[in-house]
Every structure is written in C-alpha cells, then in structure tokens.
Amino acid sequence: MLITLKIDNYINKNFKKELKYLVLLRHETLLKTHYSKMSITPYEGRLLSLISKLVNPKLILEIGTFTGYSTLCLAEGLKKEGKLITIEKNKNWKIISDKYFHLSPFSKKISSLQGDALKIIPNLNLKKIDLVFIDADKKNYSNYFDLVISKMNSGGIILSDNVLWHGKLFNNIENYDKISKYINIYNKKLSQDLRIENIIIPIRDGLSLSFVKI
C-alpha cells in the first residue's frame, strides 16, 4: 500500500459503503482463498464503478477475474442492454466468482469465462468495447493491451491495476524484480502510445488510466 493508513482509514470512513453481496464476496474471499490482497478494495471498487457509470458502457471487458469483486463493480455502470465479459485462469477463484455473480442484480449480463485470456480473446467476436480492466499475470500487460487496443471504441477506456507494483519500481531500475520490468516496460509503452492519452492514479497499488482517442 502507497499510502499511510491514516489515509486509508480516512477514505474508508468517507465513501459510500459496501453492497450487502459485495462484502459477502470480500469476507468468502478472505476464508477461502490465500490470496485475498489481490482483490480490490472496498474504495478501489467505488472508484471503478463511477468510472464505469461515467462511461455507461455497453461492452466491457475485465482481464483477470479474481473472485469478482472489481467485475461486479464494473457492471454498476453497464448501458440496459450492456455485456460484461470476464475472464479467469483459476477454476477454483471462478466457482467463487459464479456464486456472487448470481446473487448480484447483473447475472444476466456476465458472461465468465474460465481459460488463459492469451487465448480466448482472439477467438472472442468482440465488437466495439468501451471499457477494458487489466488485472491478470503482470508479464502479459502489454500483450493483453496489444490485443484489446484494436478492439476499442473512440474514447473507450482501459483501467490497468498495480501499475506501481508495491512501490518496487521507485527503486533502481537495476534492483528491480522480474515483475517490476514487466511494469516498468508496460507503463513506458503506455506512456508512448500515441493512440491514447494515459495517467496513473496513486489509488492503493497504482491503477492506470487510459484514453482511447482512436
């Protein structure tokens, strides 16, 4: 965490709180699963759903389920007829994700999907996407972007998490591990790319914010 926890603790005080589906997810997370600091938090998640509300997207796309608690967010701002598909290596994370997905107002429109995201979204028939979350194995970044940046909506949004990699990367760049290269190389390309305009937000571990202008 990048900032001090009298932050945290104030911000926690000061958001709207948790819907009754989402803090059950966050607490059977954290029984039943090793890795519950790879969620988002309870604020992250408020902040990814006004974000989507902004966009009112009617096709989002999240790399990276987890348990569900950031797709769940995600969906708050969906269009009527809107589609969010999700995408989940870990079997065992995606029959938790499952279960909240159906008690949550948005079952219908979740569509989860369980593989390597290297090779479903090739094979996907995506039209126009408004809305990308890159949450999944740090290496494949920039391969995940490659792939969705074609696919994107003129000012679409991708939203990329720990993109400050646990303040590893304010260290010299010849101390870094290998995860802190992958990030360091991702948020260069980003920083790069011509076809976005793009800024990194200090929320929690760094989340990326990209917009399309092609």
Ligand SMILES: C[S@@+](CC[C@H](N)C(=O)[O-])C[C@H]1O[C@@H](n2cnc3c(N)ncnc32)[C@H](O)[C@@H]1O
Contents of the next structure:
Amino acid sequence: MLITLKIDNYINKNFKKELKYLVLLRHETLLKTHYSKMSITPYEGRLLSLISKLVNPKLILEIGTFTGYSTLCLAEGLKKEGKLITIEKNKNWKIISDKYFHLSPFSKKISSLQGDALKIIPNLNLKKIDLVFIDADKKNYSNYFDLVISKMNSGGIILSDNVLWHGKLFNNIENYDKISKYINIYNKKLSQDLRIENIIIPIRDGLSLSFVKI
Ligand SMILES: C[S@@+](CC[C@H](N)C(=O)[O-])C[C@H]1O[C@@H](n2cnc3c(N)ncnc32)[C@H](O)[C@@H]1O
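Next up, can you give the form predicted together with the ligand of this protein, since the form predicted alone came first?
Every chain and every other molecule in the complex is listed next, the one we just looked at coming first.
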C-alpha cells in the first residue's frame, strides 16, 4: 500500500457502493483462498471500471484472472456486443470465478480460459484488442506486452498492475530482489517504447496505463 491508510479510508468512503456480487466474491475469496491480497481492491476496481467505460471496448484481454474480481470490473465497460477473454493458470480459482461470472450480468460476454497465458495468447485467433489488463507473474510482464502489442487497436489501452512493487523499487538498485529487477526493466521498457504513451498511476501497488498510438 503506497498511499497512507488515512487517504485510503477516506477514498473508500467516497465512491459508489460496491456491487453486491463483487462484495460476495471478495468475501468468498477471503474465506476460501489464502491469497485474497492478490485481488485488486474495490477502489482499484472502480478505476478499472471507469477506464473500461471510457474505452468502451469491443474486446478485452485479461492475463491473470485469480477469482475474477478485476474481470468483473473491466467487463462493466464492454460494448453491447463486446467480449472479454481472461486467462488463469491455476485451475483451483476457476470454481469461484465461474460462479461469480454467472451471478453477474456479463456471463455471456466472458470467456474464461485455463492455462499458461504465454502459450495461450499466441494461439488465440483474436480480432484487434481494445483493452488489456496484465496482472499475472511479474517476470513475464515484458513477454505479455510483446505478445499483445501487435494485436492492439490504435487508441487501445494496456494496463499493468503492481508496477511499483510494494515500494521496493525505491531501494538502491543493487538491493533489488528478482521481481523488482523484472518490474524495473518492464517500467523502463514501457517508458522508452515509441508505440505507446505510458504513465504510472500511484494507486495501491502502482498501475501503469499505456496508450497505444500505432
Ligand atoms: C495477482 S493475481 C490476479 C488477480 C486478479 N487480476 C484480480 O484482481 O482479482 C495473479 C494471477 O495470475 C496467475 N498466473 C500466474 N502466471 C500465469 C500464467 N503464466 N498464465 C496465466 N495465469 C498466470 C496466478 O495463478 C494468479 O492467480
């Protein structure tokens, strides 16, 4: 958490009430997994929902479903005929995510794939993507970016989560752990890639927003 608890509490009191199925999903994730912290927070969820509504995408690709909280937030902005493909490696989470996809109004629009995104993405017969959310294993962020960039629509958005990595990137670079090194290389890569305009938003653990120009 990079912003103070006080700021976080205040912000949390000042957005629209969390949708019922999102509340239930968050509680079930907390009860049935030991990894509820992997989910985005309700506050970050509202930002993803708003970005998605602004983009109003026809096709969203999410890498790293977990129990589906971010999936359902992103789905809120889909066009009527829009589609969201989400990929998750760990089959244990699918029971929970599928349950809540069905409870939501978006079940027909969500295609939930189980397996390694690195292997699945090259074989997807995708039309151009409007919005991508990268939120899986940090060491492969650069690989995911390389896999999706040529499939993006001009004006599309690539979001990448945890790009401030618990504040560890502010340490001396010699003391970086493995993941900090990967994320730092990724952030540098995004800042230098001429096909995008990139900005890091200091929300929760850092979210980067890359606007695709090509
Ligand atoms: C941080 S969690 C995703 C959280 C989710 N976006 C949310 O907000 O609820 C990262 C997920 O990526 C999955 N993952 C890791 N490596 C993966 C890969 N190569 N392919 C697909 N999923 C992967 C993990 O199993 C984990 O569930």
